[in-house]
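For reference, the chain that follows is the form predicted on its own, supplied as C-alpha cells.
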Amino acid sequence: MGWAVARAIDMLVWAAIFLLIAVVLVFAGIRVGTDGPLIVTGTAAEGDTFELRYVANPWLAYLHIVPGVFYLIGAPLQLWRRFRERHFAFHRRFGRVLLTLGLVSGVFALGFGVPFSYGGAWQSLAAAVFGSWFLVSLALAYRAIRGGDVRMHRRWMIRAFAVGLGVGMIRIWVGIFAGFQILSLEESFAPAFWLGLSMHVVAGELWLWWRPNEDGLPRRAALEPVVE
C-alpha cells in the first residue's frame, strides 16, 4: 500500500472519528437539555417515555455520561502519535485522568445501562458484554502501562476507544432504524448497540492489524524498505 493511499485512509478514520464524537456530544447536550429542567425542579417524566430512566436515577446516569464525554474528547489527543512524543509529561498525566474517567463511566454504564435499559433485555446483554470489555480494555492497558509494555498499552487503549467511540455509532443506527421506520424507536436499541459496538470491535481490531506498531506506521509501509 503506498502512502498516499495510507495517509487518505489516516484521514478518513480521523474525521469518521471526530464525527462520531461530535454524535455524542450532541445527544449528550440534548440529554442535559431535555433532563436538566426535570431533576432540578424535582419533577418526574411523564408516562413511559425515553426521558423517565435519566429523570429516576440521574447519578446513575451523568456518572456514566460526564466522564465518557470527557474520555472520548481527550482519547484523541492521547492517541495523536506527534503530540504523545512532543508533550509525553503530559501524556503520562493526562493519561492516569482519562484512565480514571472511563473506568468510571464504564461501571456507571453497567450500573445504569443493564437494569435500565429501554430496548429491552437484549439492549441490557449488550451494555453487560461491551460494557465489561471496555473496563477490561482499560484494565489490560493499565497493566501493560506498569509493566513498561509500551506496545500492549497502546493496542489495549485503542480497544477501549474503539469501544467508547460506538457509542456515537449506535445513535446512527437508531437513527437509521427509527428515522426509516424500520423499527420503533424502543426496538431500534437492542439491535443498535449489538451492530454500533460489535463493529467498533472490529474496526479496532482491524486497526490493529494493520497498524501493529508503536511507530505508527502501516503493516506493508512498515516492511518497505528505506529508499535513500
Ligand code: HEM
Given for the second form:
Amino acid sequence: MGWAVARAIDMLVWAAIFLLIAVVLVFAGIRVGTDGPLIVTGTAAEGDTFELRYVANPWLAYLHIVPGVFYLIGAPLQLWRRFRERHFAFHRRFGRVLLTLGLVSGVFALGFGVPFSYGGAWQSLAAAVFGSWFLVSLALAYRAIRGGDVRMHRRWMIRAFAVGLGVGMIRIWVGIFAGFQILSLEESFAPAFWLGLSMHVVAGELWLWWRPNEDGLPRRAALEPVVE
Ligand code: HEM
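Can I have the other form now, the form predicted together with this ligand, not the form predicted on its own?
In what comes next, the whole complex appears, and the chain from above leads the way.
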C-alpha cells in the first residue's frame, strides 16, 4: 500500500476518533444539564424517564461518566506518536492518571450499567462483557509496560481505547434505531450496545492486524525500570 493511502487512512481514523469523542461529550453534557439541577436540589426525576436512574444513583453514575470523559479526552494524546516521543516523561506520568481514570470509569460501568440498565437484561449483559474487556485490556496494558514490553502495551491500550470510543458508536446506533422509529428508545439500547461495542472491538483488532507494530517500535523496549 502506498504511503499516501496509508496517510489518508490515518487521517480518516483520527477524524472518526474526534467525531466519536464529540458525540460522547454532547451526551455527557446533556446528562449533566438534565441531572445536575435535580441532583443539586435533591429533586427526584419524575415518572419512567431516562434520567430517573442517573438522579437516583448519582455517585455510581457520575463515577462512571466523569472519569470516563477525562480518559477519552486524554487518551488521543497518549496514542499520538510524535507527541509521545517528544514528551516521554509526560507520557508516563499522564498515563498513570489516565489509567486510573479508565479503571474507575470501567468499574462503575459495571456498578451502574449492569444493575440499572435502561434497555434491560441484554444491555446489562453487554455492559458486563465489554466493561470487563475494557478493564482487562487496561490491566494487561499496564502489566506489559511494567515488564518493559512496549509492543504489548500499545496493543492492549489500543484495545481499551477502541471499546471506550465505542460508547460514541452506541449513541449513533440508538439514534438510527429510535430516530427512524425502527425500535422504541428503550428497545434500541440493547442492540445498540452489542452492535456499537462489538464493531469497535473488531475495528481495534483490524487496526492491530494492519499495524501490528509502529515503525521503529522494538519488540522489547530498552526501558530503564520504572521507578515509582
Ligand atoms: C471510557 C469512556 C466512557 C465514557 C466517556 C462513557 C460515558 C458515558 C455517558 C456520557 C453515559 C450517559 C449516557 C447518556 O445519557 O446517553 C454513559 C452511560 C453508560 N455507560 Fe459509559 N462511558 C465510557 C465507557 C463505558 C464502557 C467501557 C462501558 C461498558 C460497556 C460503559 C457502559 C455504560 C452503561 C451501561 C451506561 C448506562 C446506559 C443507560 O443509561 O442505560 N461505558 N457512559
